[in-house]
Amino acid sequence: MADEQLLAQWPHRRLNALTGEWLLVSPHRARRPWQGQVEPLPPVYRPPYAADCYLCPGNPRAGSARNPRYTSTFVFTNDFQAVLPDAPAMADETPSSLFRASGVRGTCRVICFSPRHDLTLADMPVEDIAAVVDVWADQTAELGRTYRWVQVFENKGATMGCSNPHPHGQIWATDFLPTEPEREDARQREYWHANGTALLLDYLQAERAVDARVVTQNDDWTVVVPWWAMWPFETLVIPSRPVQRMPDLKPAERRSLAAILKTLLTAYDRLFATSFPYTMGWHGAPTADTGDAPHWQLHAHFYPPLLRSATVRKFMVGYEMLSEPQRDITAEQAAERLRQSAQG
């Protein structure tokens, strides 16, 4: 690795072991982007219950449908799903492989993890985060039977483009493997063939050798922020043991990830004194029967776009549409802050 001087001070490129792909680091423009006033947000008071949101216990929906008077986690397919179960089939044939179409099926749901309206994440007990991690783990090994790809996620906040702030993610399930993990699969795949281990967890060992960019962890979870970190405070989730799927997760295992989830985000609530903003996202070995896979190593990734207030965010725009993303804080100054928030 680089001297550590010098990556603090100079601009450098970065690889993103996961995906192959580059990014540029110019630590030299903020090397204390933090410094100044911080004007966090004014707190926005939202009640239990909401008569008008279409996600509280017994509410109406699109339509005819309705919630039930839930009282935990409450999982439903979205009435605007993106994939359909029964989409037609489309025969790739076209007067060009320049305009090549490949027909998809799938399906898409919603999950409130809790009934209350004025809660995130963040907000709930470690026993309720559990309750969430269950029904994820529940929902990848049902839809993962007969879709290939079980994407679990969450857009948290306006800035994300969640249109509803009652707490709660989605799953969207493919008969393809999309484009992020299937760079993925060919990285790690290509690793263990290589090396007979899996790319993550000698990636995870390593982090924890240098201890620069671990933010927390415990005896079943790590979180990072990643050597290749896109995003001002992004971070990785990763079991410490080898995990393929979140299916595959032990009850102990399920039950510190929730803690260490509700450490992580409220190190990010403190650290802009704001309910921060991010996508959350789940990737494991791809599913519907298709075996073992060593290769692949369960994780988590987070992508917060606060750079240095509550209200000021990094775009990706410009130079990092049109040539490759580039950050100015370094990996290391954003775990150390993370890291710093996460204790209080």
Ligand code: H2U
Contents of the next structure:
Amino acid sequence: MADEQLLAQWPHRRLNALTGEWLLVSPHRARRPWQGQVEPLPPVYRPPYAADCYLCPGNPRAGSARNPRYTSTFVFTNDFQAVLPDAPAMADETPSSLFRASGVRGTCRVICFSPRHDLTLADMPVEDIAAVVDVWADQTAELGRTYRWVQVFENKGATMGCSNPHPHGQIWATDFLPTEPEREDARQREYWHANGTALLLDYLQAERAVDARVVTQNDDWTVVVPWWAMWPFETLVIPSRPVQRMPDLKPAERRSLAAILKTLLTAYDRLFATSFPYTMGWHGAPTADTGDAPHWQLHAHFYPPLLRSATVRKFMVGYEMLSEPQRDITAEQAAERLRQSAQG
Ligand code: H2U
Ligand code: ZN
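Would you mind giving the form predicted in complex with the ligand, to go alongside the form predicted alone above?
Expanding to the full complex; the earlier chain stays at the top.
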């Protein structure tokens, strides 16, 4: 590893070992003067039940569907699916063409985390978060029997494009391996062939030894701001033992996952005294007929956009869109702030 002092002060690039992509880090810029807003936003009142919410129990949704009066979690097929189970096959016969296309099949579901309109995952008791973890695992198992990739995710907050504050997540399952997991699959496979060990398990061990980027840990899980984080307060949640897919998690590990998620999400909310927006999601070994994939280690990514306050976010524009991702505060500084926030 390069000299810590130099890394904390001078521009450098870091490699994302999971995707093979480089990122520009400019720590010296974090010291530049800032005159923007740093005030927390006033809290927004939300009722526990909203008559006009399409996710609240008993309410009508788009079309003719109506939600049952559910009391815990509730999963339904998205009324506006991005992929469809019965789409026609399309042959991609001319790989030399500049107009390639390939047919896709899949399905999309919505998961309501709670009947309560006014809660977020962070507000929910650990037992109720554990119920959400069970749904994530069960859905992955069920859809994974048919589909090659099951993407479980949550968009939280209007700034992340979330259309409704009712606590919910989504699942998109497809018969193809999308770009991002395809990259992670390739890098982990390459590492496995070169070293005979799993990339993320070796990475986890190294992060624990250094400790600088560890936010919190318990017996089964560790949360780190990854070495290659591109969002200011990005984190990675990794189980300690080899786990390829969510359904492989034991009951005790699901419960300790719920507990560490509660700690992480509470730390996020405290950081800028706001309900912290993010996109999060799970990556595990591909499903359907993939079978044993020892190079894969299950993990969750949290990608929150906030940079300095409840209203000042990081934009991935300009250089990021045209050249490569860039950040100012280092992953180590972000981890330190989250660690303090986690301690209350
Ligand atoms: P987001 O808020 O993360 O966009 O998720 C809401 C999803 O809910 C969105 O994908 C679906 C939208 O298609 N939806 C329904 O399935 N039925 C409805 O009645 C409204 C919204
Ligand atoms: Zn609601």
